[in-house]
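Just the one chain here, the form predicted alone, laid out as structure tokens.
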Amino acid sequence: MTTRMPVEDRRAQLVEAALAVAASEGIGAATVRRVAEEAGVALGVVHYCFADKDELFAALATRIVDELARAGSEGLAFDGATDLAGALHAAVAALWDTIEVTRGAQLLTYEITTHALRDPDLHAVARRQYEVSHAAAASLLALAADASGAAWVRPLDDVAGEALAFVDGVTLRWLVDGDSAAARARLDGFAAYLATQAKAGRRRARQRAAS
């Protein structure tokens, strides 16, 4: 007998079950059927709680682009960095670990993007992923440029498209040859790039020293 729970507690235990099935089995075997059976519970309680399988999967886009926003912000430490290259070499080193322990994360983002973009109902979950991976971008760069006193030359919004840019063909490449040893050093040498698209300013800590 299934255990009865308030409509938004469920929605996320179906959700968090579509996560394990996709992300072992691939995007096409999280069938609202499947998806029920890892779950525990009638098929009935997972048509009740989403209207269609395109609801189930707009959810789950929703649900793994903010986990992998929210992992890639947490664990910034830019105290060690005396300049906005060094900042950046710390930020590209706590991204890629990120990556690195979310493999399938990683490639079910790619799964889901195709997917969504292969159905016109579903166009606006690819452009919340990267409307999300923006904004985390963005963010990032501009904390580390904060954090070494310099200011980018180019508007940040286009800085942080081309840095997602990188990041994705970097990671999807990485997908595929699993050499983590040259993601890694792409990373880096990209992350020098950036640096030299910013004005070189003294870290905010000296700053304050010396007044």
The other form holds:
Number of protein chains: 2
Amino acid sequence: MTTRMPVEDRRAQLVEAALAVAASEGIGAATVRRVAEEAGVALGVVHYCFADKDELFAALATRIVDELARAGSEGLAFDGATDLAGALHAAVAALWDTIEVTRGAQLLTYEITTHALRDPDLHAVARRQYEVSHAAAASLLALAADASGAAWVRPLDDVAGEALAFVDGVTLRWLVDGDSAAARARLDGFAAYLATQAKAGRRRARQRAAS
Amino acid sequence: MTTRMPVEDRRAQLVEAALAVAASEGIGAATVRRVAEEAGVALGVVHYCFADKDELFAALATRIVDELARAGSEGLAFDGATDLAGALHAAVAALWDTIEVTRGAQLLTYEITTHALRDPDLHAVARRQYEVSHAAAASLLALAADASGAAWVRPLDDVAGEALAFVDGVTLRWLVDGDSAAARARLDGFAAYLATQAKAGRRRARQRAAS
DNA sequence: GTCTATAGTTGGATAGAC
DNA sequence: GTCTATCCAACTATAGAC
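Switch over from the form predicted alone to the form predicted in complex with another copy of the chain, please.
Zooming out: every chain and molecule, the one shown earlier first.
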């Protein structure tokens, strides 16, 4: 009853449908049947496009990580920030604004992680999730320091690892208690701490980058 | 074929079986059938002891939180610590030793949380999980300050909230990358930060507690 | 009061139609 | 090459035996 469509387009459509279902109703609700229904296609179409459920699931995970990477490389403007503390404060505020309006997607991210950790074939999915997140955190922190003319006194990866862990924990807690004010306060406190992990330097000139 | 047993004993046995299955194979593997098999009883026995799967699951969640609370109130000895930084260092080291040898249980805790967050009837389970953890963190921090004669300069709940979030995030990351050394380093760094959130005071006398 | 045998529902996969 | 109709397995739940 549905219109015929190239398999690649169909795949993309099905992954979007899977994302919609999983984000709003949980990973457990994203059955092959339910995804087919959401996409408005017959059950077997999904199995035509994906070898099995795991393959559909892996495609969904990739789709989510890609969006994560994209979101991470956006909103990296620190024009107004005068010092590192201010830049970090602005960064966590912007980050939180995004998190807060994507509750289902955030929860899904944790569901994907735990699910992947139980399945040896999918463990790499979880690893990649965190590699991407870690890289995004590191580049954000590097940029914040750069924009405010500060320099981290510890290895960037160490600082990024701590920041990622903290944001992760704060997000999870917020998913449970829904206390946005507390989450923001925690992030602000952590941003202030992070600022102590760098030393101020001369404000970097706009036009030229130091070697 | 199994020996007859009072329903309450049977319930406890089944919850233990459910815990064993869920911790080692994931929450998804903890089906009624699988639990019955693990316990060595017929399928219907589970439904005799629990109204439905959700009730078994709720009992499992309670079982886990109870253990969490018990573990939290143990290992709170800071005899040797001379200052707050040392006490916190010892505390996170001990905490991590426990976490590291209970990987399946840690992962299960996150699975329970996300699962509960998707089910309105089970949302309270997730809340209670975090209330218990938060209380444990707060009492640990209070005791650490007490033992080293320091006093937190910020509300205890704020500090506990940050600590819990951080430990949560570090644990999750470790579940993914298995890097124990990095996890320990992160926790140590955070312990050092926490120590800056208190002011030193006179070492409290052993025999009497201040009002 | 405790357990067994059976029914009913849901979901993943495939053979074959168009 | 794309989709439909059907099958099979796994799971939850209950009726009834002991």
